[in-house]
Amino acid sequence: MGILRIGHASLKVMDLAAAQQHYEKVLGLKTVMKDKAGNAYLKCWDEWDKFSLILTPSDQAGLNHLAYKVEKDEDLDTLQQRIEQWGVKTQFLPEGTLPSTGRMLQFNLPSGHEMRLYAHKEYVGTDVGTTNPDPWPDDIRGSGVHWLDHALLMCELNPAEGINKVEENTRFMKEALDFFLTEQVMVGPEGSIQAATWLARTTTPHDIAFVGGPRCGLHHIAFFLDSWNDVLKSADVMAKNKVRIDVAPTRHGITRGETIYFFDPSGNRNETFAGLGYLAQRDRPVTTWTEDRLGSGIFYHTGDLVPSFTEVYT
């Protein structure tokens, strides 16, 4: 019962054609359709539902909403009750509000980010099928990412004014949506301020993450790759296509992930992310990073913080 995994991200882009080329040529997604409003819907080769990324034309970059798939349609009713008991308003969007998608439960996180839950999306299958499949398709492009893996959202954090949307979001995700905490960053006097959290519903180190900042926004959406070698190849693809790279290939201490951060043409940050890191379980002890080791937590190899990594986001 409940949430299975991340379902899709809807992003605002300022040049739809350039954005499509980026996600297709650099990352390897395919455009599966466009709707009458001009929005483009894309999927990765190893995903079986119709789409995982929506690109909507806009005069600015950023996140429209983040959606997670639940196991059964009746779970939406149960979760609506839990969310509203927590004090968050909800509404149901009817089937067909998004193409090929069933009814959606819409609400805002305490940080203000819009989230949607749904049970049904048209099944189209992976590019290699389910009968005697090959390990990858012949027409793979660019980085060849497998699937949309997770998202990191920036949340307002101002301890002087008693504002900590990281902590509020984290409590909401645990209490209302039954996520569990895998890692956290604690800062301030005696490590009393929860400045960043990573939470899961699956066995991956995180299905969503929250990091404190001066304002709310989207830090990045991440796409999964198999290995460190794939991460390096991904960097080569980006260099060939003159993609603006924020952080070159490295490893996180947090989640143990192997990573590259870069930007789409509108300035939305992407990540290619490899390595399981560890098997996330509800009874696994929460990993805590302290303020004095935060650099190693984010960039394990150098331990040096990159200012743009926390200061630049949409």
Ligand code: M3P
Contents of the next structure:
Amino acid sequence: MGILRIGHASLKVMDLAAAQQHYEKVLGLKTVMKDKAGNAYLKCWDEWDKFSLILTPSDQAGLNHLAYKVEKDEDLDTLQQRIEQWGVKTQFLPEGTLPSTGRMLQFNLPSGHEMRLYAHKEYVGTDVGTTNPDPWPDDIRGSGVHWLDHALLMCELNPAEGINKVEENTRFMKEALDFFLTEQVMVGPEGSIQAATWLARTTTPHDIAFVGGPRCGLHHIAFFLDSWNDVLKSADVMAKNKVRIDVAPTRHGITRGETIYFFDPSGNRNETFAGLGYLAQRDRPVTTWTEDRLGSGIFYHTGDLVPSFTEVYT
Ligand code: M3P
Ligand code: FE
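What would the structure be for the form predicted in complex with this ligand, given that what you showed me was the form predicted on its own?
Next comes the full complex, this chain leading.
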């Protein structure tokens, strides 16, 4: 019961054709449909629901909304009550508001990001099917990402003004949506300020993460790969396609992910990463990163904080 996993991200892009080319050729998603308004819907080969990425033509980059799938339709009613009781307003968007998708519960996180929950999306199957499946399909392109795995949202953090949307979002996700905290970054006097958090519903180290910054935005959406070798190959694909790489392959201390960051043509940051990190469990002790070791948390090898990594986002 409750939230299963991330379902899709809806992104604003400035040049739809260039964006589609990027997500298809570099990451390996396929476009499954376009609607009359000109939005493109894409999916990864190892996903079974109709789409996990919506690209919306716009005059700027950024996130429209992030959607999570719940197990049963009635979970939406239960969660609506809990979310409203927590103090967040919600509304239902009727079935068909998004193609092939059932009714959606829409609300804003305390940080302002739009989130939607839904129970139904058309089942189309993975590219290898369910009967005697091959480990991967023949027509894999580019990085061949398996699935949309998580998103990292930037939230307003201004301790001088008493604003900490990381902490508020984290409490909301735990108390209203039953996520559990896996890792956190504590800064400031006696490490009293929760400046970043990683939260899970599944058994992976995070299904969503929040990092404090000057304003609300999207830091990245991340796609899953099997192995470190696949991350290296993903970087090769990016070099071949002149993709703007943000951080070359390395490892996070936080979540233990093996990772590369890069930008889509509109400047939305993407991550392809490998390694399930560890088996996240509700009773697993929370990992805390202190301000003096924050660099190692983000980039484990060098331990160097790269300002552009947290300062540049859409
Ligand atoms: C991840 C991850 C930051 C750390 C990011 C970590 C932005 O993206 O997948 O573990 O500080
Ligand atoms: Fe990530």
